[in-house]
Structures are given as C-alpha cells and as structure tokens.
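To begin, one chain is listed below as structure tokens, in the form predicted on its own.
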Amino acid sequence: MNDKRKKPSACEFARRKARGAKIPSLSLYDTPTAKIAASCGIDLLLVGDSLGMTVLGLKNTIPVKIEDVMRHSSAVRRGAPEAFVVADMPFMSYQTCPADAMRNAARFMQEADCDGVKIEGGVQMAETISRLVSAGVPVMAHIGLLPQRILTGCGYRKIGKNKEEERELLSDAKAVEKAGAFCVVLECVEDKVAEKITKSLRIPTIGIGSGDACDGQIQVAHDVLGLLPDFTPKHARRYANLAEEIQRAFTSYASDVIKG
C-alpha cells in the first residue's frame, strides 16, 4: 500500500546498504505500472533499455534511442512521482566522450525530470561517471554481462567464471565506486564473485542473475509479470501469467462484439 513515503535521494541507498535493508527495485516502462510499484513501496525504478525488445519488438538494446528511453522516462515519472527514477542511456549516448555524456544526460534529468542515469561498463568508463557526478547527475553504474557490448562480447552468459574476470569485475566495482555512482548493478556474475564485490564495497549493488547475495534485485517488469511468454530469461522468476489472462480477456471481448 502507498504510504505517501518521501522520495529517496541517491544518498538513502547507501544508508540501507549500511543497515542491511534489502532494495527491491524495477525495470518498467508506463504510467500504469509505476504507479502500481511505487504503491507497493518498490522506489528505485529503472527505464531500461531493455524497453527495444520488451515494448518496441527489437531484436536486442542496440537501435534503442534517446527518444524512446526520454519517453517512457516521462511517462514513469507522471505515473511514480515518489520514486527514485533512472534513465538507461541507450548505446552511443554517452560512450564517446564525456560531453556528450553529460548533455545527454541533461535532457534526460530536465526534459524528463529522471533522478539519476544508468551507464554501462567499469574502469573504462569511471571517468565519465565521474564528470557525471561532478555536475550533480546521480548515476546507477552497470558491470558484468553489458547488452549494449553483446555483438562484441560472446553472447548472453554468466560473468566471473575465472580469476581473471573476478579480477575485472572487482577492479570495475571499485572503479565505479570511486568514480561517485549511487549503486552498481551486477547482470549476470556469478554468484560467488557476485558476494565479494558486495561485501568490498559501500555503495549497494543491485543484481540481476547475480544470486541472492546483492543488496538489492531488479528485474524487468514484463517477465515478473509474464507477459512475454515466448521467452522468460533464466535468472527471472515469474510472479503471474498475465500473458494468458490477457488473451483470455481479449478472446471474450472478440466473441461478445462477434455475437453483437
């Protein structure tokens, strides 16, 4: 139920870390379901871009725009003014330069009145976070399986199965951690590296595939819901079959218009 709670800042993260609160949080994409989450006390909301194959019918993030992700942004807003909301900046958007970084990230805090941004990637982009940062844009940073690398990385698997990537993950945490992020999420690590990064730092992490051991889960809200029964990642739970619902809903609708 909707307790009327004050917005959290990036800071409050942090300080539920520190008390061992766990962070439910969201990928959502409309007004409606924001409004139901916030309601149930879920208020970190993320706009990702997950949004290209959930909404849109893509193929994977990569065609994804500022426009898309701007849209949708506003409509969480409108439906979620209590809640902690963070824009995914689509592929190119901020990977060239820190600049264009930082203008992008500015429409996305003033023309869609987000609270934060989320970036993907470690070390090489800590010095974007931090000029980010610097500038007073909150970001969420984002390590291990990077979907906006996947045509250059090796496909959708689990990241930290040798030393030498549990060597990388931790060197991004702590990069991202220096560089000023509010939280890092943790996509597909596993599970055991998943808990060293969350015990080294003090920033919460918010795992996605990552096991039970992060300071917070997210996942998209189309696969708690089971909307998207043709595909439901391994890593998520579905919490209803909405998707059959619906059809049964539609397939009564059809018939009494039919029948007159």
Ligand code: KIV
Second form
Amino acid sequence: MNDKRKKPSACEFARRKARGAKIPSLSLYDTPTAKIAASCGIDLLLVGDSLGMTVLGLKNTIPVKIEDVMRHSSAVRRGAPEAFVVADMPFMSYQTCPADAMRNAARFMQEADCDGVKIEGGVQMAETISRLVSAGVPVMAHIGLLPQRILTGCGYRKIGKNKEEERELLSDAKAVEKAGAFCVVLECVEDKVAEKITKSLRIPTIGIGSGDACDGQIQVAHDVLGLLPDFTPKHARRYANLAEEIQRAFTSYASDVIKG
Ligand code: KIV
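Could you output the structure for the form predicted together with this ligand, given that the previous block was the form predicted on its own?
Next comes the full complex, and the chain you just saw is listed first.
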C-alpha cells in the first residue's frame, strides 16, 4: 500500500498513454473502498451510476438521480483526496441541452468536489463535451454500450460486430477526442475495434469488456470483489469472493449472539 501519492491532473492520463503505462480504474461508491483503492495506487476513480444496481437495488441506471451520485461522490472524495474522482452524470442530467449539462456538472465540481464528469455518447454529445471542457470541466467520454440508452438500444451485447457499427464507433471516438475529452470509456466494444480505436487516439481508452488492447481498464468494485453473488457480468473478473466471506462472518456473529 502506498498512500502518499500526488493527485494526477486530467492531462496526466494522456501522458501515461504516451509512455505506455496502463491505467487501472474502478467504479466505486463509498469512503472506505475509495481509501483502499487509492492506497493501492488506483488513482482514477469513477462514481458510476451503476450504483443504482450495486448499492440501491434498482434494475438499471435510469432511476438514478443527481442527488444519489452527488452523495456518493462526496463520500469517495473524502476517502481518496489524492485520486482523480469522476462523477457519472445520471440519466437526463446532461442530455436535455448543453446548458443543463453545464449547470449539473458545476454541482458535481462545486458541491461534491469532483475532478471531472463522465457522460455517455459520441458524436451526438460532442458539442456538450466541448462546452464543458471550454468551461473548465474535465470530461471522461463513454461510447460503445450505453447503459442509459438500454431501453431504446439492443440490450446488453458487444458493439462493433459489423462494419457499420465499427465506422460509427471510430467516428464517436474521434469526435469525443476532438471535443476535448481527457479519456474515453469503451464499454463492450469488440476487441479488434477497441484496439483500432486505441491506436487511433491520443487520449487513453479505458475498456470494460473491450479486450486487453485498451490503455486502461475499468471494473465495478462490487464485481471485482465478488459482492454480488446473483449477478456477474461476463466481462467482470472476480478477484475475491466477499459475499461468501460476509456470509460466514454474519453467520458466526448471529450464532455467537444466539449462544449468548
Ligand atoms: O456506471 C458505471 O460504473 C460505469 C462504468 C462501468 C464505466 O459507467
């Protein structure tokens, strides 16, 4: 563990890519987990709207509200003052118009002390990204599978399987880079396409279910830790089985209490 690190700037991640250093990142939601992650050298932390499913028991990310992500972003900030903390802007907090995106991003920066925001979408979101970046908000872009569009999309599946999807992904990637995003999440993008995108961009690609050619990887902490026994996405690699550990501990505790 190493807890005396300097907080990276948004530009630092492109420098890491330029020197070939891979970028590990986690999506997490609370103070103690953020503190442990940062002390392990993971300094790009996302407060994902996946918190709807992992923490709040919701069925997808659509019902997640600004106040939910705000509350958890403040918690992560307190746990990891030395990390670059990104708030995932929830459904309809930025899609309505760039002015709403600016107003809501300002709340994440000013009230939750975040270092940047993440928004889903490529070409269609380029103008919003550009406005945010010009105003001083570092933006993590997100293309490929877009969970906030799950109800109008084709479900949870790999994107980039045919030439048309590949072309769209490449233009989305180019558009968010041009708009000034400091990195781009590639979610469930075909490995070969993710590799092409990674090679064609100066900013780092942070993959989830998109193969190992990406410049970095992001995983949901609950998946990595094995905290959700009833749900493990295909792309998640478990490094622990905390659900079992917790069950063992709670069972011993209950039995001690019952025995008096
Ligand atoms: O909500 C989230 O946690 C995310 C990451 C998995 C990229 O969007």
